[in-house]
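As structure tokens, one chain now follows by itself in the form predicted on its own.
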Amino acid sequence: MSEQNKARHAEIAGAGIGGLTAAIALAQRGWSVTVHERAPNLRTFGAGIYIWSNGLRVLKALGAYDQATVGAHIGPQFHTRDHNDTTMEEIPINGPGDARLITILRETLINTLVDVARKNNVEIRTSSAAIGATPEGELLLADGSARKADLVVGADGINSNVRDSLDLMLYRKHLGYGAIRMLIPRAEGDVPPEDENRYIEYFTGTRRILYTPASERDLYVALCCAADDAEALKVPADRDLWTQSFPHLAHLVARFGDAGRWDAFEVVKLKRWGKGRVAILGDAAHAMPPYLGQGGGCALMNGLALADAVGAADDIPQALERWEERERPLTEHTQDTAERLGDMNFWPDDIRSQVLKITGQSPEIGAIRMRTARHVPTAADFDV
């Protein structure tokens, strides 16, 4: 019996965005799927997430859009402000002809994907850690067992054991920058009334504050700084220090609590996105800094495209090669563009302000930045 005519099975390491997307899409194509999550539960760190048009189309294709977007925030513009609180760049969104952008809680997205996965009979095993895989299609678990599958997916994060067991790393680069991420309740007075519903990124020196309404009640804040800015990256955040850098945000900074987590920004690139019957997905394959808000979007796109590529393929390894050939160029364009945007973190304020005011008026540069956001992912031809 050919592979095309028999029931297929997939073993997936990692119950994050990429792993769950691939699991749902495979199950919808008739596969049986087991997802292994090393943590004892499926809760996520409290933060918001940006989902652009490309990711929204994937959610529609999965049947997850309506649930995922309940309570989402839909802002009118994305602003970049300088050290004087002057707008350097304004990106219109969500209007006629614009790219769409919503923000939601990361927990909302994961919970939605888990619900849709279970409705499609995906088995999710918690406290089940993957330690490696074989090109022949075995997922190796910490309990000593080996799970045979037609397809193994390593979606187990930036420190992926599945990826590293197959010697696929080309390089992993620390970018010398990162962020403290936190969720706090929204409140009047954090910003002027006309800014309350906008997405705004504020610069001062090598520090940034990202202001992101994530729902009617929740505000996602990221405090960004260089990795050697020892005082700024402390958790809990030093409110006096951040107020000195951003006096116009004093009301907001005063409400920072003790929560938050420092995360360093990194880039991961692989020699190949897989080997044999194993595919690597999400941050394990293409971690990127968050300047385009496309880490989750690329995981959604590539998870759906992976399932579409192998769904009815007679030769799984060959299908994985075609998947990588088709999807990798746009993902690496996104990585490279995001990394270049990070260079401005270290520019003097006046130079950064002048450059962004000029580039913000360039349709060509805008098209480069928005290329991924406007992309129609494989098997997701839906209007949003």
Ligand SMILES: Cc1cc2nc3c(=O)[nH]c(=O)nc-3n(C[C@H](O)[C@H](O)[C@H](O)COP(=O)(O)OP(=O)(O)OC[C@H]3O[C@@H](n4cnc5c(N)ncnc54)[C@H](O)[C@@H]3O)c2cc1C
Second form
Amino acid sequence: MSEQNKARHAEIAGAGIGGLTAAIALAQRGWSVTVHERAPNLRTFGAGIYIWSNGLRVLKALGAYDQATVGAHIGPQFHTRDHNDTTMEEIPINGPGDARLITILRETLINTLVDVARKNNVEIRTSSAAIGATPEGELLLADGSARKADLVVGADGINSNVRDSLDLMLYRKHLGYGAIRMLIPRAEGDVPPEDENRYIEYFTGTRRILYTPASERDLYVALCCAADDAEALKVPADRDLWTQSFPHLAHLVARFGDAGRWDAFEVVKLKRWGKGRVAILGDAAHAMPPYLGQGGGCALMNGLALADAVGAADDIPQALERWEERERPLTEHTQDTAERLGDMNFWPDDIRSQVLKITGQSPEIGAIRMRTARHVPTAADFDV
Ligand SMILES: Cc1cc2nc3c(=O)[nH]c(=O)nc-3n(C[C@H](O)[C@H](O)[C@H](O)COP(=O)(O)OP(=O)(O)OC[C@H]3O[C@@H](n4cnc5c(N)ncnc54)[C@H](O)[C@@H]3O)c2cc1C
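Having seen the form predicted on its own, please provide the structure of the form predicted in complex with this ligand.
Expanding to the full complex; the earlier chain stays at the top.
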């Protein structure tokens, strides 16, 4: 009997964006799926998240779009501002012919994916940690058991045990930069009224503040700094220090909460995205810095594409090779572009201002930046 005619089973490590996407898409193709999440609950850290057209399309394909976008913020532009609060670049979004972009709470995205997964009969086991996998299709768990499957997915994040058990790492690079993320209530006076609904990235020296409305009530703030900027990466954030760097944002800085977490930006590249019956997905396979807001977007795309590739395939290892061949070039283009954009953090203020003013005033360059880097088609098919 061909594999196509048997009920097939997938074991997935990690209930993050990548693991849940693959789980839903496989279940929708008739597979039985179990997801193992190391944490005791399905909560996520990370405040808010940007989702561009490519990710929104995947949410639509999964049947998760309507729930995920309830209460989402839909900004009119993305601004990049210099140390004098002068706009260096304005990217229009969400208008006719523009790229689509929404921001939501991470919790909303994960809760939605969990709900849709359960509706599709995906079994999700919490407090169940993976320690490795075998190319023959076994997921090895910390409790000593081995779970046999037609397909094993390592979507267990940047420190993936599944990946490392198969010796797949090509390199892992620390980029010397990172961010503290926090969620605070939105309030009048943080920014001028005309800026309230915009997404704004403010630069001063090597520090950046990313201002992101993430719902009607929630503001997602990311404080970004170099990994050796010991004072700036402290949590709770040092309000005096951030006010000195961003005096025009004093009102906002004064309202910073004490919570938050500093995460380093890293790049992960693998020799192969899998071995035998095991696929590595999401940050485990291709972590990237968040300058394009596409790490999650790529996990969504590649999770759906993975299910599509193996869905009705006779030969799973061969289908995984084809999946990697198809998806890897675009993912690595995105990774490489994001990495290059990070160089700007270390430029002197004046040079950064001049360069961004030139690129920001050119509609052609703007369009290229948007379409290639964020692989965003003009998305007239979204009513967000
Ligand atoms: C500051 C910052 C901002 C970002 N902003 C954006 C953005 O705006 N838009 C965007 O698209 N992307 C963004 N990203 C990237 C995005 O967060 C990641 O690419 C995305 O979360 C990757 O999803 P994942 O499922 O691969 O991994 P993860 O989200 O890391 O999920 C992995 C899951 O596996 C679990 N796990 C770990 N180890 C094990 C184990 N051994 N066994 C079982 N389970 C395990 C973890 O608990 C977790 O639930 C940002 C990243 C950072 C750092």
